[in-house]
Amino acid sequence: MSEGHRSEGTALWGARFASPLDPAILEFTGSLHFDCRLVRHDIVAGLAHARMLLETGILERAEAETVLHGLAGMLAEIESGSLRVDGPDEDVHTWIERTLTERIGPAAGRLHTARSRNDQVGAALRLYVREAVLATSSSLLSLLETWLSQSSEHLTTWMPGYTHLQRAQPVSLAHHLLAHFWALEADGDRLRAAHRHAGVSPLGAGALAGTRHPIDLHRTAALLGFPKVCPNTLLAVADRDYVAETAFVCALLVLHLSRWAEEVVLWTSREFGFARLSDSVAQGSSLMPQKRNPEAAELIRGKSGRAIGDLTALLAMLKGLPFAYNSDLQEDKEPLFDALDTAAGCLEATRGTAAGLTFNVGRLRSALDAGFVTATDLADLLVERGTPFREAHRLAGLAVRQAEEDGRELWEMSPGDLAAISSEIDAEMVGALRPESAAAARRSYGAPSPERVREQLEEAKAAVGRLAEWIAEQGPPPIYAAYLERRLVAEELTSA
């Protein structure tokens, strides 16, 4: 980058210098290449400024009208896509002001009037986390939809449940999903709650102190939708845990999805059987024909260590930082943007995997009839006539041993064999230990027993309802609903 380039890209704070700042220094201290993607929200949170302006007399009419009109006119078009943001401009809020000026002239620095790039960054960010965090929603809400309209079709589909991967009691298939599902739920609460907590003003603010003109910072706010302004100015600027938050909650969620993912690439594979890729989501191999891979499901699964280096990113250049403002804040978006990124795409993958995806009943079901999964229930139902635990479970495991030395279930063996062991046991508790009815007896709160996954599949309905009617309840901001109606300069202008 030329001088030539440095002295047109930093003319709003280059007054103070004698001497032309160092091309490679600017190359390495710009970010307009990663922070053009807050263009509109940057643009959004000018024109609640400019209107807040506008309102409390700081800027006359005209002026206001004027500036208002140039930032709707740029915004439009940045949205149609005419306006693409380039140039030698150090980020995109230098390109925002330059471009303003070239078409409104002078009346474009009536707009940096009790503002700093420090408060106007940080509002274009949580302007953007919150539009982020809704469409991530939007995503996680549409893979919910699918695993429980999967786990009604399961209900009293048979499969062994695992513990260190190795067999351990009988569960539905249904009761399985549906383990995923609440996990998922719960990002979506963390969801809300980062998008809550990026609903935090901090215009007004300036670099770190504040003005000595008459804002309203409390109506900057609710043009821009935000419920709350920081109450402190030093933080207003400095604050990036709604950053880190979001990072995190896709880092979690990621997470998730890979623990089902690793279940994908496990159940399709010849050794389980549990699970068919439809030919729309498995993909081949360039030498073996044969091959259906889950690509997908092992990229997400692999993906999820890069949302967590995201978040890791972030918290290592947040530790130590004193107040207010540092350069090293800058470093905030890019890991941002890729854990956002990598969320939103691992979504789409998650869904459409799940949805290609079909399962094989009856191999889950006899997966059922190696691994004694009802030795525990042996256990219990010693226990309901008397035994002591402790000595119910060694007969228990005796039982187990000679089941496994005759080559047989548990369900298999007659019960004068395990009469032998205890003479507690009869036909009906042998009858008992078959796994279907081993599970059906299994009622305790969030147990696979068909009416209590039931139970679980009218709470996920309700749960989905209530994500679905949260998304649906967040509007655009007021502001931004004024530029699309046209009614930016109107006397009356809601904020509510």
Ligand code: ARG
Second form
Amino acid sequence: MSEGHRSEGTALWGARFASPLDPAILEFTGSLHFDCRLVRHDIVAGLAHARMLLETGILERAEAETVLHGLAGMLAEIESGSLRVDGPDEDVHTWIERTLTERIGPAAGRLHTARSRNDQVGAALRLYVREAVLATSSSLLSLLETWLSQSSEHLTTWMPGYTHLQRAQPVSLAHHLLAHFWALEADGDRLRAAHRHAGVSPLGAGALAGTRHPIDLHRTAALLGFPKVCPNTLLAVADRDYVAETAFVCALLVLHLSRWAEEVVLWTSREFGFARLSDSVAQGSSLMPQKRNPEAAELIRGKSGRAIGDLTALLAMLKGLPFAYNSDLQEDKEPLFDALDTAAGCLEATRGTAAGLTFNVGRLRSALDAGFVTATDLADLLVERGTPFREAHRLAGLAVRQAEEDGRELWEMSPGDLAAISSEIDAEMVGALRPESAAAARRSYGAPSPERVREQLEEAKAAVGRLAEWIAEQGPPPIYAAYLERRLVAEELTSA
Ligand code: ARG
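And the form predicted together with the ligand, for comparison with the form predicted on its own?
Next comes the full complex, this chain leading.
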């Protein structure tokens, strides 16, 4: 048995096999090179499990303390960088078990009472997701703050709003920037939901059907800061919806950034000339000495495709997967990590690019001088004087045609010029067609008049405050907090 016994070397489950695993298969099925990211989270989940085993009397005090000390020591070395996850092991869970066994001997095996890698990986991944989502929320928060302060400087910086990428109606730059702000602010809500949905403990489900040991799943969940315990052990090991949801939020968030980034690319072009990138964020060309390329913005745009790919890979992996655990689920990690990394990188690059962007106020304003952007306002003014909107639309269309022929803007026409179109048109009406006046008259809720945008800014500040408050309320999992406070094994971890 000794020659072919698989537990020598890497496998934890070698006993029932007569010959060793093909190294090529181990290499193919191994996940250590990417799930090593979960090492802290898996050790923390192990601490909670061991503590619960002690409290329920499933483990004897001496053994439990040995396990807790061993795990805490590994955690400290991992955090200081003196211990690195590396070796011939199948995955990070196997690596932790082997390393712990090397340190404390057979007592390490006690940690696996009433626990399988199937519920173990779920617990570690959920802890990881909650931590990463919180970090993403903090980056999002600083971007929202940057955006908000930029918006507040441009309440009367007038520019065309676009539909079909054609000049449509006058808005302020503040109003335009706030449109992007709100899309991202909703992502903050989605991150909070993803954090909540990841807060369901799978620990105690074992391989799939629970255990005969008298465990306390709610205690383990509480030690890990999970507000809920999964109500079904099969689902506990099969569920990756929180992974898909997190990847979705990342994809949507990066997609939102890509829409802003595309405007940076357009607006910093000479054709638009609406904005300029500072030297610290523009990049040159290796061949054309004059270039100032918006490369970070282009890459934010480009990386949105990648985040969508990560989400697609996850959904495709989950589709049709029978309950409960299947090895396919191991394929959840790389796309999840990539989606989170991509979101983090794009948020940081967006914040930097946004801070390095200065707007050309004159150029934005002069874009309103061509394009008849107040034609709708002419129609609306005629409606105010009793004309039905369809007829008013027709009359305003005729006015635009006339103005175009004359090579003038609507507000440059005299009432006399327009009298043939409608006798209702007077000098006051023509004056109201200046873009500033027209924008200021749009006072409906959420519209661009400066007083409405001022209210919008107040709402935006309140929303930012709520996100900041939520972030501040979150803390590390209680058992990890106890470890961080160095009350570790001495009292917090082992006193029943
Ligand atoms: N490495 C696996 C994963 O990431 C965890 C182990 C699952 N259990 C098993 N029997 N292979 O999902």
